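As structure tokens, one chain now follows by itself in the form predicted on its own.
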Amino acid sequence: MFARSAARALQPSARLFSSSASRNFKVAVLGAGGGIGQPLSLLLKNDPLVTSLSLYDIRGAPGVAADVGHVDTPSEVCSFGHIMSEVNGYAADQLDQALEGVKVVVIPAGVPRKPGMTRDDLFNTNASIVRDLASAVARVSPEAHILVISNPVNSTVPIVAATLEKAGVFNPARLFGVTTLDVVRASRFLAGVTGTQPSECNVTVVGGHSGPTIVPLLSQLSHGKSIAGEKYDALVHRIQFGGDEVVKAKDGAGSATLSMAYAGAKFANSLLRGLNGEKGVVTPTFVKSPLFADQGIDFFASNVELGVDGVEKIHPIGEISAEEKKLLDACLPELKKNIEKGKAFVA
């Protein structure tokens, strides 16, 4: 019995791999050897639609594609035969070589957030880091899809937009933050509270990625829709700050690296699933958004409907409830001024 249970927790799981390909795909992760970028990496070579895994950092990248290269996930079946999924790494003078021929961009590289820091604090080493490898994408990967994990993704979304406007490249339908820890978070949180599955509870959130900038639109659900009073304003709270929770308990070695390898894993299945043809891909991510542009807020995260172009359809936010129209008004002022440091950095 425990054999058997063994053998299904170790299978992909269904909702995060689509198993039917019949496109594949050369991906980069640069900063592969971070607390992100190892169990990213590792998710990704788990991914039946990624061919070749390029791993990139200023440090152990070459070790961290040597031990994900061992892992026996199953070749690809193309017109011409078998193909076993490629993985290679990257050393600090290799950015270059490493982009060549990639498809996708995952970008976690960074600092961490320790004790005490907000995603703010981070901005002036992050935000440099991220400037660099933009340039580099531009320079040998333009038609790229980007997926920026560094924090603060607010002002590091526009960074590499602005970055890529300069080398003019920039197509706004193929740069994402990725947003989806706060989309995990949220369902697995609404779960708990309600003693349901988190498969039952697919929160919708919009905004941002930072505290008051992230919206979880709760009364878009049934089971959403019966948390109220103190209990709402805990579990939305819970959302907004669950990264704090996990900077805590770390204890100063660290911050959510696991969760977010899982959500960044998770929303590039989602994307590579719309590059490779499959319709009705929909979940939030952070995007060159017309949703708020006459506020002057030209990125906002809400549902996005991927294909095979990357962004195919920005759908609106939908009926709110009075509370999330409070969250609303709170997150759209912060999340502009997040923006406007990222794109004063690049000026």
Ligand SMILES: NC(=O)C1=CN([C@@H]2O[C@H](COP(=O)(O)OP(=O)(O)OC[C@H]3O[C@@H](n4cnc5c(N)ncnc54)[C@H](O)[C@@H]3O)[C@@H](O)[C@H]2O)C=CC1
Contents of the next structure:
Amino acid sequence: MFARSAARALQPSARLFSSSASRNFKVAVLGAGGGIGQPLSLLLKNDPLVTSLSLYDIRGAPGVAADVGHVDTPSEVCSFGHIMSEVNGYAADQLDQALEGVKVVVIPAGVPRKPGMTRDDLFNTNASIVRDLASAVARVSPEAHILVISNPVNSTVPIVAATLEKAGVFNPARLFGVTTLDVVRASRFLAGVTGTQPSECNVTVVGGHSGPTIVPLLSQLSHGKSIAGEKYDALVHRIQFGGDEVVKAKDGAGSATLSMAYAGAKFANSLLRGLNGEKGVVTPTFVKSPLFADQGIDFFASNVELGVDGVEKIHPIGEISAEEKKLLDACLPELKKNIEKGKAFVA
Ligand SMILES: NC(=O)C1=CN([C@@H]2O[C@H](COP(=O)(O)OP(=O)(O)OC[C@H]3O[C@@H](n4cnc5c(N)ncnc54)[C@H](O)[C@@H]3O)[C@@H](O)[C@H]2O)C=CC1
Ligand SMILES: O=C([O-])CC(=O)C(=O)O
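Output block for the form predicted in complex with this ligand, input the form predicted on its own:
First the chain shown before, then all remaining chains and molecules of the complex.
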């Protein structure tokens, strides 16, 4: 159906970070006090490409910054939040200060799922959180690259795009929905099923980030190609609903935080390597995309090459099997609905 991309895909590896010569990259985490924000801030503190970390949250950022700031890597760490007055309570918000001069903004702010909820059930709370944070980025650091983790990603990314568009500063090369956890899970689960190493199972996952919109392209790997029948169905289901597995196990205490922090830091490192001039950094991410725009779906996750200006090249999805074509057919209408819901919220 599509020509297979020949580009080098980002390999899963035991080493989370790699880098060569580095420019100065200031990174902000909005939601740094949360379940994802805390370990993500720690991992970013350990990324040699990060020179300065701005940790912002409406609660808890000073503690996280003080703690992470003791880690013996060169980057500076500053905290920003709501300043409280002993007399009057809430006094001021330091969001704008947190965003000054940042190159990359990572957004894990918002509520997580509880058992029985879908990601779309988070829309009512998280849509306005993400919109307001995006407005601040548009005002203070309009050239920053924005990495959206907050769910539902299929809708929150279009919300950020529409908010930036309204402010007249939208650049599609600088907006990313973080779908790396789907790739991390797919690699881990495929390796488990085939008795191989995750580093040999770099699965491209396309579509979006919720249940049936998550489409793993197992047929593009020699280890994945051989899996069929019930084994194939079970593996695909586990990749698509891996998030539910964690929500159920946490039993009301939230959703994936540690694996998500790992995935978020991994994607941020890929972006920073691209911004730093490294060639051939390719990984799936949910971006404004031409691949299915003719069907009214203008955001889609596929392999994207990351370069000095962000999105350098959106790769086609490549050759897919009949089963994957079916998965894609199930993904597209749901994804379209999620994207339209996000856009309508801002309109
Ligand atoms: N993209 C993905 O693959 C994944 C996305 N997620 C999503 O990430 C989000 C965060 O999850 P957790 O960290 O577990 O939640 P959490 O509740 O532990 O942390 C969220 C943090 O956001 C903060 N926050 C709320 N409103 C804010 C605002 N206006 N500005 C700044 N900070 C604000 C809260 O104070 C809290 O510290 C959820 O929406 C969750 O569904 C979770 C896992 C994977
Ligand atoms: O399942 C959730 O709600 C959190 C998430 O997006 C994931 O773990 O993939």
